Each structure stands twice: as C-alpha cells, then as structure tokens.
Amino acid sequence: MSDCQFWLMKSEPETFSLEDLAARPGQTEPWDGIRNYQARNFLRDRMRVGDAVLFYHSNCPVPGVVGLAEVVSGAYPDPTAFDPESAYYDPKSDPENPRWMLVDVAYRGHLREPVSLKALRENADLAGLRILQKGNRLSITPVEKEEYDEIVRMGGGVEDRSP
C-alpha cells in the first residue's frame, strides 16, 4: 500500500450519501457525473485501484467528512455523458474519444464521529488541505497521507455500519 494515494471526494447526501454507498450491491458504485476538467484529470490520470478516499458530505446542514471509501477500478468512460436522459449528458462527448471519466468506489466504513468543515478549519495541522483553500470548489481533491490520518483520528476511527 506504499503507492496508495489519498483523496477527498465530495457528494451531496441528498444526491448520493455514504449510506447509499454502503447499501449498494457489493457496496460499490461508479463515481459518475464529474464535469470539471481538473477533477476529471485526477480521476483519469492519477487515481489508482487501492487509493484511499475520505467521503465528504457537502451542501448540507453540517458539511464534513463522514467516512471512508476506496478506489476499486481504473478510470473508464462515464456512460452518463452519452445518455440524453441523464442530468450529466454532454452532447459534445464522443464514445470514441470520451471527455468524461469515472472510477468505481467501495464503502470502507463510517467515521465514528463526522468531522465537520468547521473542525477541519480549526485544526492547524490541516491548514494546507485543498478543500479549505479560498475559491476551491472541486469535488475531488488530493489529500496528503498525514492529513488523511489526522482526519480519521479526529473522527475517532472507522466503524462498519453496513445495512
């Protein structure tokens, strides 16, 4: 696991929550709908099977890291880009030269206590965390191992809350 990278992936819990991921068959789901080129490049060029993910609930009463996931596939074309019925449809995306990619992620557990955005901001050891940088709106950002470990520590460790 020495080659493992660490990521923070945001999702609005009303759209797709950590609980939704835990309830999926095989506790695995494609991370679709990414329509930002920088986030797409992270998915396509840098994410690898085995990478660790902090699962972050955004745009909710108390945004923050709620649990852990793992990247369980390499990048492949996001089929929602080709589906006119999908909210993520992109008429300019070509199946022969796909513009948008995704990876599959698998549930790895809930933090015992969510780590709120406020708590992240108050921890001096996390000052470099990209999600805390002014103007950052990316739904996927790299995280340093030390930041990942500190957030898991702040959350009291991990527990399985599978349905």
Contents of the next structure:
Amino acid sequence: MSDCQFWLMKSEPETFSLEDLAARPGQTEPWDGIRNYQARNFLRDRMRVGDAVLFYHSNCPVPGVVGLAEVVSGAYPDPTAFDPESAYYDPKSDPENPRWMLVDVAYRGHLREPVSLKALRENADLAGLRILQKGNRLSITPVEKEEYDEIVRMGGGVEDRSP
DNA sequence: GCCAACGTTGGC
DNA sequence: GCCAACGTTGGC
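Switch from the form predicted alone to the form predicted together with the DNA and give that structure.
The next block holds the full complex; its first chain is the one shown before.
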C-alpha cells in the first residue's frame, strides 16, 4: 500500500451510491459511463490495482465524501459504449479501437461521518483539492496522500456497513 | 429549477 | 483552426 495512489471519484447517489456498491456481489462494480477524455486518461494511464479511492456523492442534498473504495482491476474497454440500449452508448466508439475505458472498484467501507463539500472547503489543508477549484467538474481526480488521510480523519475513520 | 462553467460538435 | 451553438455537470 506504500506506493499506491489516491483518487476521488464522484457518483450521483441516485444513479449509483456507496450503499449500492456495498450491496453488489463481491462488493465490486465496473465504473462505467466515463465519457470525459481527461477522466479516461487518468483511468487508462495512471490508475493501478490497489489504488485507494474516496467515494464522493454529487448532485444530492449534501454533497461530500461518504466512504472508501479500491481499484481492483486494470483499465479495460467500457462495454456500455457499444450497447445501443445503454444510456452511455457512443456510436463513435469502435470495438477495434475503444474510445472509453473503465476499472473495477470494490467497497472498502463508509466513513463514520460523511465529510461534506462545505467541510472540505473550510479545511485550509485541503485548499489544493481539485474538486474545490473553480469550475472543476472532473468525475475522477487525483488526491495527495496527505489530503486522503486528512479526509478520512475528518470522517472519524472507516467502518464496514456491508448489508 | 436556475445558472455558471466547462467540454464537445460541426460549419466555415 | 476558429468559434458559436449546444449539451452536461453539479452546487445551490
């Protein structure tokens, strides 16, 4: 774990929440639907198995970090891009040369208390967080180890809330 | 629901 | 390659 990297990944809880991840068979889920090149490049070029993830709920009453996950696969083509039935279908993604990738992530617990966006903003040690910068909408962003540790500390540590 | 900020598309 | 139009994100 010493050389793993740290990430923050956003999800709208109405679409896919941390509770949904905890309830999945094997508590693992393909993180599909990424349709932004910068986020795709992070997935494809920099994410490694074992990397630690802050799970962030966006577009909801209290946005913030709610728990932890872990990258458990390398990047591979996102099958939803080839599925005309999928909301994420992209007719321009060629199966011979896939445009969109994903990784699998696994549940690693809830923070005892969610750390709200407001609380993140109020912590001067987190001023460098990418999601706090003006206009940043990236759904996958790298996080420093110190920032990750601080957010887990603010959340009162981690507990398993497997169903 | 509003709207600011950003990314993508496509005509030229 | 420019840039206007459009679509999306996501906080509030």
